[in-house]
Structure formats: structure tokens, C-alpha cells
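In C-alpha cells, one chain follows: the form predicted alone.
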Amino acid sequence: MRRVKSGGGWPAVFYTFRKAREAGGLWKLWKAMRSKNACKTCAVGMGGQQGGMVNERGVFPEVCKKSLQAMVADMQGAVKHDFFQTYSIPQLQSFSPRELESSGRLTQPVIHRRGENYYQPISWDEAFAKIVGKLKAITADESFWYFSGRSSNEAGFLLQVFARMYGTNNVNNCSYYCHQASGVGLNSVLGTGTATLTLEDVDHADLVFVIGGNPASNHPRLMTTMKHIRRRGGHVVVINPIVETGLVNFSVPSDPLSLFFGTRIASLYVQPHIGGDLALLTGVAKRIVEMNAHDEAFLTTYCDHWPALKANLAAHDWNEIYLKSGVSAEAIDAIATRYAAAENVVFTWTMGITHHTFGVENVEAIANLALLRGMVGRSNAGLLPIRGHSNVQGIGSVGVTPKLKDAIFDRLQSEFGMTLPTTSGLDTLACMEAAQRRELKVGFCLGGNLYGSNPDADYARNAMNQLELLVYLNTTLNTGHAHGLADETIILPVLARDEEPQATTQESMFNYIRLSDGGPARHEGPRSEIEVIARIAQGVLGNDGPMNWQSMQDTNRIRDAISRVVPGFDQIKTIGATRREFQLAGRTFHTPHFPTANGKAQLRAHSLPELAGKPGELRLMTIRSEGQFNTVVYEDYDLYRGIEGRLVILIHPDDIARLGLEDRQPVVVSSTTGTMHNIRITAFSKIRPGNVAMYYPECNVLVPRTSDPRSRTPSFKSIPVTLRPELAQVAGQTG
């Protein structure tokens, strides 16, 4: 298909009308989008008490295709009554992610038993009894509890407390497969794991770095902010192995001038090799010091280890930096020159930075670079990890980690008189490995697609197949329901955020707590996540202990508990009555005092890793399409890159010629982990030669379980692969 020349624009407008037809009309979709609920997609933090399409500064209209896609998916009709009798497990396994997502809303609990070919309906009471009975029959550490970023703070808090009172710390969330390296890296340097600034700070920046991400596709609302920065004469430096259309030019539909004429986004676009970011960031830092553009007084007064970092930068050889980054001296000078001239600088990044075996070091290097010029601990500047789901940060804040923060642990025990387990809990990847070893018997998934988000898809499938019981709480079907099957697999249909019977809260990536009012259910059958969790907890633990689980179905009671336990969440106790949204205390740094042991930032020195791959191999990065959100695929085409279909590999024409291959030729793609057949070569001049890209989650079979040792985030980027012509084509075979 033909690639568009700008992101957003008229294609986005026409797409809105198309989705409105799917939703039952433009007015119906408008009312849904304007409801007082936080957006269901990215963590920019739209919606809330000022209504949907309003950002944290109260600006209207702010809307993007991602939120439209998620809303229309929740507005679709129910799964047909005979769906599970019609489609067998093998047939469901042949469905694409898009086909499963568009099968309709789940409304009836269903169960699959090993050896059977179909899911069967089951009543809610039967499902609760089976889950409760199984949890009572095993030891607590034979279970694991997985949380997506779709759920509310209330549901996340309630379930993690239940799991710990049950007796296990095998509590983890989807951030371990995305931004955990950001949290670890930021904590290492600053003592905090989240953004250091507010949305208003970003609006006043005169230079924004966009590193290893594609917000034009994945976080489109940020492009309005980028547009304002460019109009004010500011700059945007993009660092990405792929030249992404929307980061070159974006037409903001809500701005007539931008809509008709487009807005140039990138002032400078630099393409490192996949995995070359640490070398590039080190090179820019080295050049800043050589230019004497660093802030010596700030580094001496507010940072530790400046002499060590200064010596480390001086010792790095420029030729090694150029070779390992794949970036020329001229490009590094251009970045450093822009940085040195800017007064208010914001650094943003996504999973192109975190999805490496050195993801934490990448984040630390970004923090180092910001601190070199005192761009942390002041207004209108700072660090912004761009979170991928609307409440993934909140889920972590309310305690969904294997090890609770000491303050939360102590307050839970003192405030509620409970005794919590002190064993080392398992992170997400460790849970999969323990399941594979048959050390775990029960898995409980609060939303998301655990199977689809895992590296090494064959291993993930096999690991989940070892479980005795797997429970999913979801609104729609995903690939996990077809492939991640235990001895018994139960799917419980739950309500979407804007259908909850009580108000809930979510946290944006700017540490801002938004209130969602909920609303009327669209279908009979689904239940509130909070009700489901409380019912199961009551069945397992009863109501006579520290928690009265029946009363904890009231979100006001849950928020009261959160306010007493989670630091910074004091105001959440009354948000249901005051309707007053708020910024979390202790997260934003407008003065250079940080929550480290001595209040100073801790600079970190690094060595430069080798680029992945041997001669004859290419470096693969997993990517998402413009018509996709995380593992959820809404469209099988990629509008911005001009790609039709998803079982493709994007390769520079120079590499196609060098390998003796042809455009559109079917090939076999192999890594150390797996093999995919009948993958169509797609000539793509916008990718850096020597590097290739394939769509996630379909290509997860190629992704090894190699992870960053400090964050345990798998390396979904920089995967060495080889290609060979497909000799015997087998349609649809992917491994």
C-alpha cells in the first residue's frame, strides 16, 4: 500500500468517521469519548473529571486514533452465543490477533479443560467455586499474579493485597516487559522511578529529545505538544533506527493550519544502529564536556561521582563510539550543538531504549546527559519515560511489584494488623520459567495478554501449558486465550473502565491521578474487576481477618486504604467526593533535591556494549504498527509505513541486494530461539542498513529470553537473525 507523507491529517479524520460507523454513529461515539473517564490507551493521561478529550491542563479537544480504537472495541457487540461452540481451539489458534480482538465483547464465563477441543460456558458461581477451591488446595507460592495497565488503582491494590495475605509475593505487572528498565535506571540515578516533570513543563521546553520511540503512532496526543514547541521556534531531536513518517511531519487534525499544511516535527533526525544508543548518548555527553557546555557548578553541588564520570567520558575512544553507535562525528556534533544552545530541555524515550540487555544503562546514560547541563531538578526541563498503557504506572505505585516498598509493607502491617510474606517474589519472566519447571500451579491474570507479551512464544506457550489452572479477566479475546492454556483455563468477562458501577482512579505518566466515573454496562454478563477480586478473596480468606472483603467491594473503602498505605496518595481518600484530581507529591522535581540517600543525583559511568550479531546476521527490532496498541491489533495494515499485512520483514534495499534476495520474496527468518516461515521481504529505505524490523507480537517466536540483569526486561530489540529463501512455501506457517 502507499505510504502517507504525514502523520495524522485527513486519513485520521476519515478513519474517525469509519470507526464511528462501527460504533453505531458519530453521536454515540462522541458521547462515549466525552464521558468523564480516563483514556483507555496510553499514559499521557487524557480524560477524567473534565471529560474525555481533555488533557491535564484542561485543553480541549485532545483526541487520537488510539483512544478511538480502544473505545470502539469496547462498544462492539457481544461475542455471538454460539461462538465457542463454533470455533475449536485449533481454529482459535489460527486466528490473527486482529480477528480475535474483533470477535466481540466477552459476556459469559467460559472454561477449557485439557483434552477438549472447545471452551464451554460456566456460571459465575461455578467459576468462583473452582478458582477458590484450587487456591485453597495449593500453597500460596505455587501461584502467580499478573496485572496489566488497563486496570484501576483500586483493582490493582485490592488484588496485590489479596495475593500477599494469601501468602505469596509472586506479584508482577506488564511493566517488566516494557518500562521496568526505566524505573530501575531512574531510581539508580535519582531515587525515583517516574517522570520528573509535569505536562506544563514539557509545553515550555525549547528542545525535546525523542529517543527510541515513535509517539506519532503510539502516543499521538504528544504530537500536539511537539507542534507547539516547533511553532515557538523550539527543536525536536529524534533518535531512531527507522525514519518514522509521523516524526518527520504530523498534521494535527484539531488545528486547521496543521491539518492543511502539516507541521514539521524533527529538527534533526539521527539513525543509530539498533543497540547503538548507549554509545551515541556517551558520545554526545563526551562532546558536551569537550565543548565546556556542561554545568560544572551543578554537577559539583548536586551530583555524586562527577569526577568518575568525567574521567570515564574522557577515556572513551571516539572511533569506538562511531563504530558502536553507527553515527558519524558530524551527527554527534549536531546533537551536542543543539543541546548546548537550548535553555529548557526534556528527554523522552520508550522501549527502543529499555528493550535491551543494557536497558538500565541506556536510561542512566540519558539521565547523565540531562544532569550534565542541570536539566533535572528545575522547571520546564527533565526526564520523561513515555509509558505505554494508561495505568501501568499507577499499578506499580499501589504495590504491584514482587517486593513491596518498605513504606507500603510497614504501613499495611501496622494499619491493618496483617502479617505479610517476606519471601522473594518472582518477576514476570521468572514466573514463566517457574511455570515451565512445574513449580507453579495457578496463574491469575488481571487483564492484558501475558502470552502475547512474552519473548520466545513457543517457550511461553509451553510454560503456561504446565499450569493446572489459569484465570483470565478480560473484555475481549486475545492470543493468550487460544495458546496459553492450562489443565483448566477460565476466562471471566469484566467491564470496561467506562462501564464500572463505581468511580475508579488511574495515574498518568506525569504522576497525575485522574478520576473515572464509570458508566452503564453495554452488555449483560460482565462484572466489575473489583467485585470479582473481592468475591474470590472472600472465598479464600473469609471476612474475619484484617480485611473484610465484602466491604472492600466499595471503591471508597479501597481508596481510604490506599491513602493510609501508599506514600503520596493522601488525597485519593476524598477524590470520590471532591472530584479533585491531583499531582502525586514527591514525584516532580523543580528543585535539585532528590530522594536518594544524601539528596544528590548519582551519576553512573558505563562501558560500551558490542553490537549484537555476527557477520552475515542482521539486527532485528520488534515494532508496533500504526493500527495497533501493545499486543492488541486493530488493523492488519500499517498506514504510516505503507505496509500491507504483518508477516513481513522490513529491510533496506541495500541489504536485500547484498543478500541476493528480492523485494516481496518469501523467506525463512531464524534466530537462536525460533524460526518463522513465509515471511515476505519488504523493501524499506527508511531503516538503517544492517538492521531489520518485524511486527510484535507475531514475531515473538524469534525473541530470546535474554534479559537485562538489573531490570529483568527482555531484549525485544537487537536480535541477531539470518534469512534464507523459502523453498517450500507453506501458507500461514510461522514457526
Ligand SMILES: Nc1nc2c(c(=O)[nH]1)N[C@H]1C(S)=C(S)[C@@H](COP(=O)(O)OP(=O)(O)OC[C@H]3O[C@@H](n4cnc5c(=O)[nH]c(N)nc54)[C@H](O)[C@@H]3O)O[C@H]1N2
Contents of the next structure:
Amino acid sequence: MRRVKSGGGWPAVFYTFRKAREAGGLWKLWKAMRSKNACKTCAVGMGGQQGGMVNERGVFPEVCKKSLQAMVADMQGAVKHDFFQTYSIPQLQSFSPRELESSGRLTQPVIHRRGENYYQPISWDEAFAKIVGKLKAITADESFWYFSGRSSNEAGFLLQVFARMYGTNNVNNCSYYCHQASGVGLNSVLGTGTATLTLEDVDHADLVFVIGGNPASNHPRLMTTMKHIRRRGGHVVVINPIVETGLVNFSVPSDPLSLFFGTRIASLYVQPHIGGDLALLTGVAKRIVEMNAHDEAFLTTYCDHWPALKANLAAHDWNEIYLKSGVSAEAIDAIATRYAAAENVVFTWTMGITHHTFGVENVEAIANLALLRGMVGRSNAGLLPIRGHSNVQGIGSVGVTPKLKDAIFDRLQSEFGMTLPTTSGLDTLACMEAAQRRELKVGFCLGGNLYGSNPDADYARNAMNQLELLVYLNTTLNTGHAHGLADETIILPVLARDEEPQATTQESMFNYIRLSDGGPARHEGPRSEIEVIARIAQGVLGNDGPMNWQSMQDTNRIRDAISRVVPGFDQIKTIGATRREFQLAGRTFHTPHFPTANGKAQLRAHSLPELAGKPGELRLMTIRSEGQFNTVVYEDYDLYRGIEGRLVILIHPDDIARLGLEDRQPVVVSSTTGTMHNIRITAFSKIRPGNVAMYYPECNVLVPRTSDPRSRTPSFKSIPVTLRPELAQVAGQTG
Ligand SMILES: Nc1nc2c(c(=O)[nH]1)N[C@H]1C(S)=C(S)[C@@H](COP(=O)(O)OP(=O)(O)OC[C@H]3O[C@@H](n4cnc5c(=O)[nH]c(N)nc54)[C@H](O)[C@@H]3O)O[C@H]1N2
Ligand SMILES: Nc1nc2c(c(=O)[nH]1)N[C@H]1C(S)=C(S)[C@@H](COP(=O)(O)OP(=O)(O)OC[C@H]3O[C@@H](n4cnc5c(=O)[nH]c(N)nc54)[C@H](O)[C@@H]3O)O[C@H]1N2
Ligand SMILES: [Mo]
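Having seen the form predicted alone, could you give me the form predicted in complex with the named molecule?
Time for the whole complex; same chain goes first.
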């Protein structure tokens, strides 16, 4: 396959037409894309009341391949009526993520009982009775509640409140495998867990750092912002062990000039080793102080612990910094010089920062670096974790975390007269481990693919197998439905956001609340997530307690409750009537006063971690291709990296030669956790030697359950691995 020379561009345009055919015509797809619903893919956020493809600054058209993929997937036909009689569990297990996703929309509740070979249809009433009966028969702490980030604030709030009233804090979301380190790190420094700025601030920046992410693939709409910044003479500094094509040059499809000629994105591209960021960020901070380019007045007035950080930076040895970051003195100097010359600087980061055992420290180091020059707490500058799922931030805001924020906890008790559990509750990884130990009996998954997103895939399968009942609310089939099976497994088909009978809300990574109108159901069968949750809650707790679950099927009532308990959400109460979308109060910091105990930012000093791996080992990062959305794989090729196939290992030609291997040769990849056979060596000169990459979720058998002690996020990006040639070639065997 020919490698494209820039991201976006004509391939994205042609892709639109191809996808339109699948969706039943361009007009049909256009109408769906323009409906007043928040975009379904990443958390950059667009759509809502201004109509699809419009961002929060009113700019149109904003569209990316991902949103088309997600939309067309929801617009596909129903799973064939004899599908579950035709394909046995072993056959479903042999399906690829792509084959499962494209089997069609789920429309009929189905159940699988251990020992049987097939899923069987089950009526909604029978399914509800079974779930309610089981929940009544166990104690609440024998259950866990996992949420993905696509569901609405209303569904998220309703389900977490139900789980707590039922009696457990085993409530968590996919964030524990994603940006949890950002929340913890930002809170430790600033007392707030989300972006400190608005989209408009980013548009005015003259320097943007893009650290540990590939927004050209994963948040393509941000590339328009980068394009504007470059055109205005601003700069973009990328820190990434892979030179990502789309971060070097990107053709913004909605801009003719950019479409034809491409736009240069990175002004400076620095390739650290995987896990080298903490050393690198520390080095840049050290250099800034050496250059006397820091803002002493800001640091002493608005921050605590400046003397400690200053001493810590001075004490770090330069050679240790070069060694542990993999970055030269010249490159560190170049970054510091650019930073020192800029006036309005925005720091963005993604999974390359959070997916480490020191993810929280990484985030704190970014915050330190920003504070060093007073780039937090004013307009046109600040900190921006680039969030994943379209409503993952909202789900967290409305209380989907094991420990509720004190304010939410107190108000739920005082406003509704509830008595809530005070146990600490289990995070996502802890739930898997408790399930493995048979301490849990029931799992309930609001969307997502808990099995597919887990480290140590064999362990995850086994843990889920220990459960007595697993309930999935999903729109389409995924690998979890084939592998993550309990004694009884029930799949309930639900409506997508733009098919909801009532309006719902979502929160973007800029803390902006959007209203989605919903729309006509595309299929008969799927039900609203809210209706399903309320029905189960009503069955378990009845309607006479502090919450009348029957009446809570009305999203206006849910929003009323959210406005009464979640700080900053007052305006959500009336959004159904006013249709006025809004910026959450208390989240944007345009003055240097932070919600910490004394209002000052808390600088944090760090020691530098060793790079993962012993001599002879390679460091593996597990990443997304351009053609997938998390565990849902739409295409087997990775357009911008020019990679065909997914059972491959991306490795630098120097490493191939050093190991005496050859391009395209099948190898065995081993980690402390697992082994994969028949992985194709794929020469990839854009990756920093010593580091390798493989595609998630297929490679999750290799990922250990090692996690960051502070955020409990698995170390998905720094896995020591070894390679050896595949001797006896076993066709198709990968596990
Ligand atoms: N198309 C598409 N869009 C998506 C998703 C998707 O699957 N597909 N998923 C959504 C979700 S939930 C999320 S969380 C985001 C994920 O968005 P990203 O974080 O951009 O996705 P990953 O593929 O995990 O990207 C990892 C990037 O970090 C780099 N990296 C790896 N290790 C390190 C390191 O140690 N240091 C540094 N500096 N860089 C490193 C890799 O080279 C790669 O470019 O995207 C969201 N948007
Ligand atoms: N090795 C490795 N593992 C990783 C990562 C990595 O980089 N490397 N990344 C991690 C990250 S960042 C994340 S966020 C997790 C992803 O974890 P999850 O969010 O659990 O997984 P997804 O693959 O996004 O979930 C896809 C499923 O969501 C369902 N779905 C889609 N829309 C809706 C809807 O509107 N309602 C409902 N109820 N269901 C819907 C579909 O059925 C689809 O099959 O994976 C993590 N795992
Ligand atoms: Mo994510």
C-alpha cells in the first residue's frame, strides 16, 4: 500500500463518498451528520444545538472520518434474525473485532448460559426479571458497574445513583484505562481535574505542545486548530517516539488551500524513548530556569513549593536526563528556546503520557512546566488533556467514579434523603481482580468492551468467566460478547445517542455541555439506556424510596436532579427548554486562583523513572490505527502510517538488523504476561530505535496488569518484550 504523505486530505474526502454508499446515500448520511446531536466519537465535541459538524465556536463544516465511521456503523442494518442460531460461541470467538462490529445493529435481547453453544433470544421482560432477581439475591458489593464514555450524562447519572442506592461504590468507567492519570495529576497540582481553558483560548495560542498523542488520527478536528495556529505564525512542538505523518503535514479537508497543498503542523518534532517524557519535561524545565526564562514573580505569588522544585531541578543530573529521556541536549535546548520565546502556550497530551506507571507524575511535570512561565490561570494559555470518548468527561462529572466528590455525596443525601454507602469502592482493574478471586457475582456494563479494553486478555477472560451474571448494554457486537462470558450473559440492545426518544446531554473536553435532540429509532427492538436502567432500578428498589424510578425515565427530571447535586451544572436544569448549551462553571481558569486549599498551584518535584526493559529487550507501546475506534476495528489498514494488517510489530530497520531479523518475517513476541505467534515484522523507520509498536486490542495478551499506583491506569505503553523468529509456522495462531 502506498503511504500517504499527509494526514486528512483527499483520502478523507473519498472515504466520505464510500461511507455514504454504505449508509444508503449521501443525502441520508448528510442528514444524519447534520442532526442536532453531539458527535459520537472523540471528546473534542461538535454538533448539538448548532447542528452536526459545528464546533463550540460555531465553525462549520467540521467533520472527520471517525465521526462518519461511527455514524455509518449505527446506520447499518440489524443483525440477521438467524445470526445467533447460525454462529456458535466458538465461531463468534474466531471473529475479528471488525467482523463482529459489521454483523449489524443489535435489536433483540439475547442470553448465553454456560455450557450452551449459542446465544438464545430472551424477551425484555424475562431479561429484566432475571437481572432484578439476581441483584436481589446477592449483596450489593458482590456487583460492579462499568461505564464506557459514549452514554449520556443522564444515563450515567441514573445508573451510578442506582448502584449506590442499591448499596455499592463499585462504580467506575473506562477513564481508569485512559485519562485517570490526568485527573489525578491535575487535581494534585491545581485542585481541578479537567482542561483549564476553552477552545477559543487554544485558537489564540502561539505555541501548542502535543505530547504523547496522535490527534491527526484520533482527534482530527484539532488539526484545524493547529492549522490556524501555524498560519498565524505560531508553532507546534510534538513530543512522540513515532514521527506521525499527520502531525508533520495535514490536509484539512474543509479548507481548499490546505486540501491541495497540505499544512505543515510540527515546527519541532522530538522523539524521546517510550516512557522518556518525565525526564524530558524535567530537562526542559531545568533548562528554562538555567535560561532565566521562568516567571519568578508568578511562581512565588501563585504557587507553593517553588523553592523545592527549583532545588529539585537544579539537582537533576543532565546525563541522567539525556539517558532516561533519550533526547539530546540540543533537542532539549530547542524545545526550551521555543517555549521561552512564546507568549501564549497550550500544553496538550494524550495516552503516551497517561499509560505508564508514572502517568500521574508525567501530568504533574507538564503542569509544572506550564506554571514555570505562568501559562496557567490566564486567557489564551493553559492545560488541555485531549480526552477520548465523546462523553467520558461528562460521565465522570456526574459521579461515575468509585468515590463520589464530597459535594455530590452530601447533596444526594441531603437533597434526596438517600443513605449512601461509604465503602471505598473498586476501580476498573480492581473489579477484574476481585472477579478473578470470585468476590464478585454480577457485572453490569453500560456500553464499551470491558474485555477488549483490559490488559492481560487471558486474565480478563478468566476473571469475567468467574461471574454468575454479566449484563451488557450495547449497540453492536464486540469481542467481549464472545470472550467475556459469565455463567449467564445477557446482551441488551440499546439506542444510539441520535435515536434517543428524548433529548440528552454530553460534555466536551473543553467543559462545554451540549444538548442532543435524539431522533427516530433506526430499528425496532433497541431501547433507550435510560429506560432500561430505570426499569431495573424500579425492579430492585421499588418506586417508594427516595427516588421514583418510574418518573426518572424523563430526562428533564434527571437533569433537574443533576443540577441539584453536581457542582457547576446549575444550567442543565433548564437546558431541555432553553436549548442553551453552556460552559461549566468553575472549570475555566482565566485568573491564577485555583481550587486548592489555599488557592495556589502546588508544584511537584519528581525523581526520574528508569526506562522500561533490560538490555536486549524492546519497549512496546500498544496503539490505535487510523481505522479503528478503540476495540472496534473498521479497517485493517492504518492509512497514515501506511501499514497493512494488524498482527504486525512496527520496528525500526536498525533494530531489525541488530536482531538479525528480516522485514516481513514472522516472529514470536513475548512479554512477562503472554506470547503472540506469527506476528509480522514490519520495518518502520519513523519509530525511535529500541521502541516498538503493536495494535491494541489484538495485542492485549502481552500487556501486564502493572498499573500506576496513583491513578490505577495500566501501563499500556511501556511493556518490555523480546522477539524470536517463528520456527514452525502455525498458520493463523496468535494466542
Ligand atoms: N480514530 C480514533 N480516534 C480515537 C480513538 C480511536 O481508537 N480511534 N480512541 C479515542 C480514545 S478513548 C482515546 S483515549 C484517544 C487516544 O488518543 P491517542 O493517545 O492519540 O491514541 P494512542 O493510539 O493510544 O496514541 C498514542 C500516541 O502516543 C505515542 N506514544 C506512545 N508512548 C509514548 C510515550 O511514552 N511518550 C510519548 N510522548 N508518546 C508516546 C504514540 O506514538 C502515539 O502517537 O483517542 C480517541 N479518539
Ligand atoms: N492495550 C491497550 N489497551 C487499551 C488502550 C490502549 O491504548 N492500549 N486504551 C484504553 C482506553 S484509552 C480506553 S478508553 C479503553 C476503551 O474501552 P471501552 O470504552 O470499554 O471500549 P470501546 O471499544 O470504546 O467500546 C465499544 C463498544 O461500545 C458500544 N457502543 C457504542 N456506542 C454506544 C452507545 O451509544 N451506547 C452503548 N450502550 N454502547 C455503545 C458498542 O457496542 C461497541 O462495541 O480501552 C483501553 N485499553
Ligand atoms: Mo480512552
